[in-house]
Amino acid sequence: MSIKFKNALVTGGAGFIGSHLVDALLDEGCAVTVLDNLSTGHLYNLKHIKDSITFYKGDIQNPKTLMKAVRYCDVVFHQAAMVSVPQTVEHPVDSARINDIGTLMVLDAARKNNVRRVILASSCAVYGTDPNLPKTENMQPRPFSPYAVQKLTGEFYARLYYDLYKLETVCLRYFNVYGPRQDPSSPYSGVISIFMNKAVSQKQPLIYGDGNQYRDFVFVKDAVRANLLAATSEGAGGGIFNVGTGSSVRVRQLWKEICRMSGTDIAPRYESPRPGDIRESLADISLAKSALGFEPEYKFEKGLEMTYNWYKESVKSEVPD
């Protein structure tokens, strides 16, 4: 892919998706600045490229640090957020400061620094309890958690800045992104990272609900490519696009597949569903395909194998936090 910009900022660039995005931008010859407060991100994710980037340890809610990081950037990829649905249920006000006000501050800093385009990480959580599948971008949102409301609010702010200030914005509604570097240490991490960690450690996993709930799992490198396409595609400004695969896997079946891959046979433990969790999720990606040229390149089995190999190696090398 040939990108059309020279300087980019990635907020949350030491995190899971953010660090992969930094890698891809550097591969394209882009000068990259990273802003991360390291509350959930890890410097280890950037260790291999630390001399090739400009890194600011700081918060998106700090105006001075944010303005310094945005300066001279053509494109901003806003990945920083409190991404845990249960955490936002437990701490709705604190999470709103990060996800609502923090996003607004990023947009305003971009406006004041004449940034060409801002790509915002949104979420399929905005669809909430709507039972219709697959999810299309023109559905009426039914947010079921503070996290979903906050991501939807970010989308509204993005559209406002596009209409009012002529700042080009693109919102990407991630479905369930997985892959290497996803931190399994928190109970709020993605289910694949937690399952991987349990498998390589030969420990029993916990499934919330009956395990028949299903998700649209998209490999992190595909999510990154969607970001690059969103940053370069003509006419994408002001748009909202699903980032998924258009296929789904049940959580119970996911564990069986990981067991097969790892050679283990441990029965999971089940508990009641968590507040705010969505039972069924499946993306319609036809709009992203037509407007951005996005199509997932990684089959689920291939992505899962690459992810498992990374977790197996990280346990051997005892990757530090």
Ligand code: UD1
The other form holds:
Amino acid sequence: MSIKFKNALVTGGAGFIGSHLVDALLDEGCAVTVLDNLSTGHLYNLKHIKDSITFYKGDIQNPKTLMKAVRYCDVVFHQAAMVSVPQTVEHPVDSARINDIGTLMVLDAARKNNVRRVILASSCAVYGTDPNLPKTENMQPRPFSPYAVQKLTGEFYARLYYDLYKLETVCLRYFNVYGPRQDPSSPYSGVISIFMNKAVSQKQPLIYGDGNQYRDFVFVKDAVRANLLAATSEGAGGGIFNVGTGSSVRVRQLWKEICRMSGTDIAPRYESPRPGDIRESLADISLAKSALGFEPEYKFEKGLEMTYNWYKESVKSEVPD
Ligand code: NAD
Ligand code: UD1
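Let's compare: the form predicted on its own is above, so bring in the form predicted together with the ligand.
Next comes the full complex, and the chain you just saw is listed first.
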């Protein structure tokens, strides 16, 4: 890795992707601070490393806590957000406070504290209704939900802070990230976590639409590696990169695969498509490959199996909050 850093802040570090990122940063020998309001994240995601990090329970919109958390950091990984597309459809204003103003506040705190680089968790949702596939970073975004508009706004601010204030920012457009620790407990949770939970507890899943919609599912450890590469690659500042795999799985096929893995044979229930949902999603990752050296290492079958084993174990141990 060509750019070195010692102190990192992970906003949303008690969440699914953030907590894996914290693990990886500690493995790299970094001092890690986490700022999280525990709205969807959990302390048990950090239990195994709680004595090795500095944890602030607080909101990214609280300037005092934010400034305390950012101080002395070289790199900020901004993961905190209202993550669910349908939840932002229901709460367009509240979600904008977190996803837009919150992101702006993180960028500004970084600027004021001379942070070297900020990595923003953006989303492939910004491509929205553009029917062309696979998605390349130079396509015209056509956001189709408040969430997508908010992530796109975050990208614009990131670029502005790069141009205007010379703060190095890198935006990662994650496709659908999955893996251990993704919280399945809400109807807003990611589809793989919900389906895993259904399979383990032998319950019927719900499919919105005909189930032929598809997603490019990327394993969480690959998304984490993309973050480390984005933080350390020379010349990545000001850039936007897709983080996916370049292959896709239909939702209906996903349930079949999980059934096969778990020995389940339950037919799903079908309901109307969710408002704001995009239909198809597939990443072109050639830019991330050439500029960051990013290559996904986990094949879907392997990642899905690791994820299934984790859900099976976590049901046994009934992790407390
Ligand atoms: P998550 O819900 O597990 O993590 C989000 C974390 O942010 C949680 O720990 C939550 O408590 C915290 N948080 C939320 N609002 C906060 C606030 N106002 N102040 C402080 N902390 C706050 O979700 P995740 O899947 O780990 O998502 C991480 C990031 O990646 C998000 O920005 C999300 O939009 C983005 N993303 C996720 C996916 C995916 O498939 N999971 C895909 C694209 C983009
Ligand atoms: C997810 C992420 C979002 C990210 C986006 C990138 C979560 C909660 N959301 O949104 O942050 O920016 O990927 O693409 O992680 N579905 C069902 N049954 C269910 C749940 C979902 O059929 O029980 C369907 C949905 O209607 C959708 C697909 O599965 O068509 C994927 O849904 P979901 O996992 O919520 O992902 P996205 O909406 O793509």
